[in-house]
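Heads up, the chain below is alone and in the form predicted on its own; it's given as structure tokens.
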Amino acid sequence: MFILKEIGIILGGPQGAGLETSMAILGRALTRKGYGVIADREYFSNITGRHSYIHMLISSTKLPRSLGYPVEILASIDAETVFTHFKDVAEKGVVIYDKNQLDKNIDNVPSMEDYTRERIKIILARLGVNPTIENIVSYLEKERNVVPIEIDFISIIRKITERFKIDPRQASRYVSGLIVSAISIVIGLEEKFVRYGFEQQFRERRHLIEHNMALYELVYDSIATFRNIVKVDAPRIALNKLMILTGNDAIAIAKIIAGVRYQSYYPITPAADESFTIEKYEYNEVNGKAVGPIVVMQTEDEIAAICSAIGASLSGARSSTATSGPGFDLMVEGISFAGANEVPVVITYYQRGGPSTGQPTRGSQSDLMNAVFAAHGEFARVVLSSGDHVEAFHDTVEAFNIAEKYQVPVIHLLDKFLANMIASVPVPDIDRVKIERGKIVFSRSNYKRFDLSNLISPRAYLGADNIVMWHSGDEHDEYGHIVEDPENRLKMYSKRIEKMKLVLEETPSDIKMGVYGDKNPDYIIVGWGSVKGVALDAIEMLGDRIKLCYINMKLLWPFPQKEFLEIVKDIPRDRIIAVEHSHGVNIASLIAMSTGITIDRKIAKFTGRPITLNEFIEAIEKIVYRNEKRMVLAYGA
């Protein structure tokens, strides 16, 4: 029996087999018991069939921040999962598989990409292993002391369908519950927590809860001898209340609490789930107070999404839209209009792998420069990023405050990893949330919407009492009338851009960046977004050998030059390391442009998979001990 502080799990199967459901059920069950959980969902951009998987970490001592390899448990729904991930299983780990797949040869897995198949066959040939599931399981058992756990999926599912008279065409839906049950039994999770997970997932559909609990009993009978074979220690996390949610959910909840009244979207991965969550709660209560109504509008395209959000904002609603790279490209002209007309609007921008359609279900941070510089002409905009679920919640509220206070478009720049990753986090104290709506007038004669007497214009809503205003895409005077006079142009153009100075002066330092680790470091790592978790874990693990500090950039534009220079003033320039999910590590270019500091040492990953702790630590060690300048990471299926 293994008793560990942390357990890593890979749960894999075909896209459409209910892996996301399995992740949610396990996550809720484990969090209910008091464990810290983090899980990334990697999936193909098709409806069904292609290989997808969940990479999960369970901790008894902390709320996990990053994922790594190898894992203690590989739980496979299909043969492709074993072929793809067998090398990821730790020494003395566990592999759970369907006995009906034992004779499957890799050449008979139609869902596998040809390139992947040939790559895996080369690996197996080097190991002297014939490419069948039976041979791989035997290799793991003999060479790596991995414990094989065989389950007859077909027999168990058939018993459930017969007992409850379920249409056989619906039988595959129960595979997700079967694999949840198997994992729960192997790690010794009590039945009451498994039931809780199913109850939270299926809620009003009581029959599904009972079906899955009956399934749990059948799986238990099948593998009872393996109960507790890999056991995580009793939870010791000093938090009374935890919630588990995706990044999409965290932002959706924050938008509701921030007072959003209009959210537009065109369905696009990985942004759409945020709008789906808001739709569920468009009429709700928070602390006994009515929330809503919130209008959630699925528009015909992203152009309509940004334009309708701008219209809602002009009418006085806190408004936002959510998209990813291809959609943002279409929104650029509308964002430019918002900049010219000083319209407060929030664009939640989830990055995914590009260019073009690229990798629509994989992660990236390669859109940094697109967020900062896209659109014709120059105008004030703010670009915020978030490093984890807790930051994403608070930064979402801050994005609306900044947008309305300074009357600018705010781009909240996130990525697929944070969007689709579930994590157990402390329940936020919403009583501490502050709403700032800026300089608003409700009635005024001779109203000047773009009054030049102050950098921040007096903002009135369309239809306000005794107020007339004009908005156009052209340059305009204080009232909004089209004017091309050079003197007026100089005043108006300068006024809009100079608001950025106020943003830098008045934004609190903790919104601009976070600084973690050693106060007198040997090396400083600079990154942003979902790099934060793996960077903080690496700092802890390397702390006894290398003194490291991590700068988590949050306010990406306007860039906080003064604060950044203060932090790095005593460190040699060749001891600053930039890290990013992109080829160019574009944060280094943004820093060079904003501060004059050139960062030559870089860690890049652009495979579309998250940076894992093991490869990140190795990259830092090579930079420090071998004087490497550029490390390109590639681990992950």
Second form
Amino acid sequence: MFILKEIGIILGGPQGAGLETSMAILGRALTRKGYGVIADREYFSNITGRHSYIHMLISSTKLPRSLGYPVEILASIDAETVFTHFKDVAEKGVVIYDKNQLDKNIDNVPSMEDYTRERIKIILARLGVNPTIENIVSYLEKERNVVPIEIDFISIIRKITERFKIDPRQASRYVSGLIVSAISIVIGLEEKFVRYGFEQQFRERRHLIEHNMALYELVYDSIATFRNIVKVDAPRIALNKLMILTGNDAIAIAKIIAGVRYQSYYPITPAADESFTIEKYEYNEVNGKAVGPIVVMQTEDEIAAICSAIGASLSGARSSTATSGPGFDLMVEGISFAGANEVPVVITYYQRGGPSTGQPTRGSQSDLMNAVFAAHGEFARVVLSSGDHVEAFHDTVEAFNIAEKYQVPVIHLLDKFLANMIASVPVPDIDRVKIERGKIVFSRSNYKRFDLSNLISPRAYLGADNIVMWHSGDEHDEYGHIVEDPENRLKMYSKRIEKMKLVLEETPSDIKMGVYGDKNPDYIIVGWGSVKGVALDAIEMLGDRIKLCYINMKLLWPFPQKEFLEIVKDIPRDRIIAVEHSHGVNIASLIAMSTGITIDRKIAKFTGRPITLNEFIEAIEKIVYRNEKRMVLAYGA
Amino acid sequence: MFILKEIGIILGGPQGAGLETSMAILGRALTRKGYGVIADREYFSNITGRHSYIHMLISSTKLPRSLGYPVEILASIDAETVFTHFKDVAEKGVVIYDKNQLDKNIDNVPSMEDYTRERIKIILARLGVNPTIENIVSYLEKERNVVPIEIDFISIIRKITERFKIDPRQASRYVSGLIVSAISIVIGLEEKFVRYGFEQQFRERRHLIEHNMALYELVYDSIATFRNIVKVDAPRIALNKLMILTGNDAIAIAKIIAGVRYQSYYPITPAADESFTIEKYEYNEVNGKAVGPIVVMQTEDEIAAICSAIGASLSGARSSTATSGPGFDLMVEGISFAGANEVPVVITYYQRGGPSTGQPTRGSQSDLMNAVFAAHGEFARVVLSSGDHVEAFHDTVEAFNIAEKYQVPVIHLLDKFLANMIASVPVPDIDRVKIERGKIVFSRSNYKRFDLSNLISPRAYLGADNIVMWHSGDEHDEYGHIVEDPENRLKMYSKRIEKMKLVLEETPSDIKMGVYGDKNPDYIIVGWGSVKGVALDAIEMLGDRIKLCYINMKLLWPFPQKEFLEIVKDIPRDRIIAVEHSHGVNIASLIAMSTGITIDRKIAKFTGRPITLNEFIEAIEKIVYRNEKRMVLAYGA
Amino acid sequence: MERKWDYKTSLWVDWCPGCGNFGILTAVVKAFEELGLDPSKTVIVSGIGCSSKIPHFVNVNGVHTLHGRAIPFAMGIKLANPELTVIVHGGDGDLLGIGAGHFVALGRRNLDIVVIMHNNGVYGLTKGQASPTLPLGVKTKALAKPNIQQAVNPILLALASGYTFVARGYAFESTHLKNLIKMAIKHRGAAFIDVLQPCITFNDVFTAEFYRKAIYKLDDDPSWDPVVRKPEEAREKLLKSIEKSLEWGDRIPIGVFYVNEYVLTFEERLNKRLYKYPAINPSNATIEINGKSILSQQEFEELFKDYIVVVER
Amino acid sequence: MERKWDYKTSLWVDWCPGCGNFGILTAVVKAFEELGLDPSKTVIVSGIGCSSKIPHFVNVNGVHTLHGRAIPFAMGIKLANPELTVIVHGGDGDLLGIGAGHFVALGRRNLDIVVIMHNNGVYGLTKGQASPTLPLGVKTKALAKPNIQQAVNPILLALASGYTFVARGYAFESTHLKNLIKMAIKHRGAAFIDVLQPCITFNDVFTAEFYRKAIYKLDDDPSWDPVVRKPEEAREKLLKSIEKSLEWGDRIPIGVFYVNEYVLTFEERLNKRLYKYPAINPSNATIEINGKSILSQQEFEELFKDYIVVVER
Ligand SMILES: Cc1ncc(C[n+]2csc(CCOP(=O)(O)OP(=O)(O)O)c2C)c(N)n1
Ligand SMILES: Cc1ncc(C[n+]2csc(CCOP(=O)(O)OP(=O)(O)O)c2C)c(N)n1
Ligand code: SF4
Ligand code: SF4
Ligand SMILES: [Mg+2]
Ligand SMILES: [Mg+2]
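We have the form predicted on its own; now please give the form predicted together with a further copy of the same chain.
Below is the entire complex, every chain and molecule, led by the chain shown above.
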């Protein structure tokens, strides 16, 4: 095998077997050595037993942005993983599997969905392979030159439990370390990095470090012949310090830095982890400075989450909530109250597969129109999206700034891909963080909360000395008292909507959108959110054949019509391609309504799995070379 | 005064004084004589004391469709009415007022909002009129040739209470009859029609008929000199039988005829009256046929309203709910469940002023985007609107048909104007009513609720013999069991969305839109819902100067792109005018996104009051003759 | 009894091994078997959560709805077709957190529905946050800090809300639980069973061991009679059961707390207004004849005569 | 006491003449006066309904929110600035219909908020539909048919939910009500007052005449002591007050049903985690210095060191 600049890995096993732990250990270990790492986590809406997997990319030259197929290493904890992913292993790749599973037949994998089983059986039948692990492994070996690496999971773990006198019922805890060890050995990661990974992970349970290092040695002995069989180049990324975190964590940390002091939530995938992280940091002192207190409130439902966040904002706290589609739906009425009363509040909205409960643990970008248009009546709202962890960090701060400067609800529209993806990223530059709270009134006589003389109302917090004020969801006068007079209505209603103009005028262009790639492109790709990474990699890879430019839309509402038109002014309409993790590719609708530009080249994916580089490139090629209009992608298990 | 073909009337007084009763009595009496009647009801979100009024039009030649200013008759119960509406009385019109209010100063009208008071004071000051009733009446008489008709309310009602030994605390009950009498006398309506009005109204409290007729005679004596001072032509409408009802009632009746058997609601203005009417008819037998039983369920909130309606539909009932903006917001998650599980359900959505509580008793069309786009995830939904009572009747039936044929949630998008407007309309032709329930399976082995072999799933009701089925808000397989397989996802998700195509293909064009006016117009006006009446009257009135055509959009989603493009294909883009009771005139956005046509001539009104004919004509003229782009209307108190 | 139907589906049950939900599933299936319920006339309605997956594992109609909303869905199903046996399953978060408003409302209606609550003290499916039944100050392993909210008492809340059958079962006392479920189904009116359910993955405080020690059966006390035997007894029996509901900790009673058959069911109340209900009901009433309204033009005008005006020339 | 503030706004009060809300308004204003509350440190939070218009008539901060949601809004306001006196006003529909879930949740938190419920048995502002407190079978004049749902018992529900101060007042017993309000405001923890409020326009059953005859004061019985005087008494006192809460009809008790100061307030619970809370709290904690983060780059990296990896070449 050649020395590779980057390698893809799939680690698979049943939910609950510790894959997340493996991902964290491996991610830290690799980053420690200086590699760039990214990893997507795919799992069912289930706590124990269903198939889950990590799809990881390790790069020696850059911080990776996207994932693709095939992968060099398939590391399986169970038979289901092999059945599910065998076809994704690269020619000359590696498959790691448990010896004890060799004779497992696909019909004896109850955790597999019937639909999937039938589908895979057909594939195997076409290949003429009997549906057992043994047959698949030998098929891979023979037909695809894949190197099989067999490990006896049971006997290795038994040795550990015996050596350390561990209750055998705890044995399964060691599977994650075993798989980390195996992968490390196969890619030749030095022991000290593996140890670092274990140390970081088990800081608070130090005995586990020792156990896992012992495990590492046993695995080493067992597969020593395969050491460094997959050769990845030495890292040459010019960064000495990195953060490795999920999107949830990036946003949680950003919220803390932005000064959130009230975060409400009702548990929901994939948003809850954000609140959990904030709660971990609810009060800290650093160099004698208090960071906090942050009240992190688990409410009785999402309605209470949004309403209490609005209440906290009225009292003067930077305030936010986090949810996904079903929860957002319940927040809509509350958001309309924030709109009517000009209350700053940030709603972090992680999209997952809908409608209804949909695919709770899978990703999507199908809620764009919901974020922009849900709620009765018209009022100013801002919808902001982020293309990756670093953007998400800074946009989170920006979301609070916009909310407070314009006294509007801001929806930060993200997705499950970002939420659960871990990535190694540069440490954010804290100096870049600006905290703008807008104009605040601390004490005033004859205070008018909704003064009509300016588009931005003078904001005072409840409790401000000598200030008494009213808020009402009913149409109100400058004091906040209910008034139904038509002239007052006309002024107050217009004022609230027309703030949107200020947002458009004053928001810096890099918050509105990012433009990447060729200055004189043949085609322009438009997307937002989690499309960014794969799009940037694709334009780079296709660069010598097709000149591409990617517009990463960030300010989705109000739509930055002027800037968008400026960028696309010279390109023929049929050379714009819109991409989205949805069926409708709804960004195209938003563009049409905001600019009159109709985009009919579209790339859609709505299986709940992220767009991978291989299929994306293929789709672009089909559009460019074969004049396809609509590409529906479906790669990934 | 000339003999008029039609006359406008304003009846005003405090909320709770019986204006609605006056409207009902007068409406029936006038219809009995053969006049066409329409009346808008304006009132505060208040039970007793705030200013409310009826704006009515009586026509001798047609069933009127819109209202306008100025009015021939201002009939006031209190001083506030005179202050609020004096400027709306036509030259040579009539003002009816209570003698006891003559010296009332505007500063002594506590029920008037401060904002309004100041506004009116400025107007009066400019006219040089002191703010008392006396001064206003004499101003009207001198400067505007208005005929003042003074009535001593107190003494007349005292006579009645004394004659019939009525508890004086009940005296206020007679105000509505008094004002009906006065108007009837002024327009020369014969006594028998007045009696008919009272008889219909007080069917169940017959003594009130006698009291009110006595009252009529007293009023007659008191203002006999003014008998028939306002001359309206004899009716010449060729209909012998009419219905007179509100929009709420028209829809309630239509639901009963359509076969609704479960209607859920949580009280909210202006939707609750619909459910109240259905409940009145919850079970009846006509010629031995059972109409019902209809379970009309007041739920604990709107979430329970939509969820229970979906549940009832699963059991096989034609099922619906009715609400307005705040309630709809709460239903969004439920609607997404209906979408995901292909459950037919009708949501009757009466728009009122938003956002938040907004203007709960005023009208708007500002919820279009909410109706079309609220809810996470993508799925088929249908949004249908109606331009008037007759349309609303038939569309209600159609809404159920569409819901059941395509197994989708249907949102019937109406507004407060229609809901509370009473109108005399032809009796609907019951033969036109078609009830289509779609394909139903009553018993089958190996039943698959979500069979993928057809875009329309085979529907069975819960309880069908030998059928067991599952529904899940999670993505599911053909049986309704949760499945996360990506291929199944792709198929099932697409299937649900692609039903929309069938709706577009199969819906008759008159349900999609109505086109009125000139075949070769200079300008095309596009609107929907309650814009229809005023638009049709305007194109008629402007017909000799500007050739106009009106497109009454009815099927709002899926948007009937093809038909729309066909109609506008020959008209320059700058000759299309969009009209809506909203700030954004959002139908233009929906058109832009669906057809690529950008409309930038817009007429907007968002004071909560309906667009009146006078201002609408003026706006069209300004657009046509002065090249104005955006007209914001604001007429009406 | 001849076993006509198989009440288990072939689906793989994806709860964690050792989860209390398995015990509940067994009891449900056994109860249905013993009652011989017709699967096509029986409906399990659930919310969202680990527990709410149960309809897929039982071979009767299943409606797996939205988080917290099983009760309103069930209400619509039942009102439209009162001949169905309708059973709601939900988690403690589902029914007493986001769904508490509906839980209270069902009590006020006494609709003939059974509500079975899988009470595991946590939000299982979202990875172990505190649920509304976890007591103040308890720190399970998934929590970073001890629980900051008090527990709601499900039995007390059900009694306060008007449920006319209130009981508590334990997931791993399967026969006892099965009997409670049978009684609840046979009861006319709103029935509630609070089922103590160990969550092996997230709740390391209220474990099977804990419950094994703490629970005792109300039945074991021969003087315990929770049934209102004449209307006048209702107040006193209610008070007794409320008193009993306050027991928690070392000694946790399971069994029937309260039964009152003297409150009219919602179906009976509707019957007073809709006369032929429940025999004729929304699911079986005729609404069209050959695609036409059941009313002729004349009948329509007769029915809605209040709105019709005949012009008098 | 010197009267520093005027607690009435100049707005016209647009309730129906004779409405019980006037009595409640008087009592509130008087209570505030006697407590000398600083209007700028006091907040009335309300839902939507006739009753919920009250903040506009009182000259302290007013937040007139969404139907049923006053409690969560109030929670956010109070948690963010625990120094505010926060009082929730709502209708019976607002708090026990659409808002019942929040009502229950507040009890579980024992947050230091007062909830005053205007109990008129109807949905006033939407024209008189039955509210959750209207008893089964009652037909008020706005109803076409007798009420088909049972009433929820607000006192019992509050007790079951964990409120630590529970009382009932009557709108037209203004002084008595004023005293209840003062006690509730002074109480540390979640306080609930059920205020019987005649609706002159829609409720012709539970009228002022009706109440005048039916109500009696708990205070009049010298043996009535609702206050938990030591923790061990809580259970017994709770049971007594529950028993009392069942009285309704000819004899309706008003006064204090239950007071328990031994339950930690939510603020106190938070203090255990956030140490300086409530003194330092979300409304007054520093979040920026001259528009910059309060942390330097180094401090940032220190705080989040768990996420940082230093590359080892
Ligand atoms: C509106 C909404 N909010 C949140 C969620 C996320 N969610 C899924 S299951 C669950 C809670 C599960 O807890 P519980 O009801 O106790 O059931 P268990 O899993 O413990 O059986 C939540 C909050 C959701 N599906 N919908
Ligand atoms: C989400 C929502 N649903 C319904 C309404 C309509 N609504 C306004 S006031 C009200 C009920 C009022 O009853 P209650 O809370 O008892 O207050 P009251 O008027 O009797 O004081 C309702 C249902 C609303 N504003 N918002
Ligand atoms: S997480 Fe708990 S409740 Fe859910 S399946 Fe596992 S053990 Fe059962
Ligand atoms: S309707 Fe009833 S509650 Fe509302 S203001 Fe009038 S009397 Fe008071
Ligand atoms: Mg639970
Ligand atoms: Mg009320």
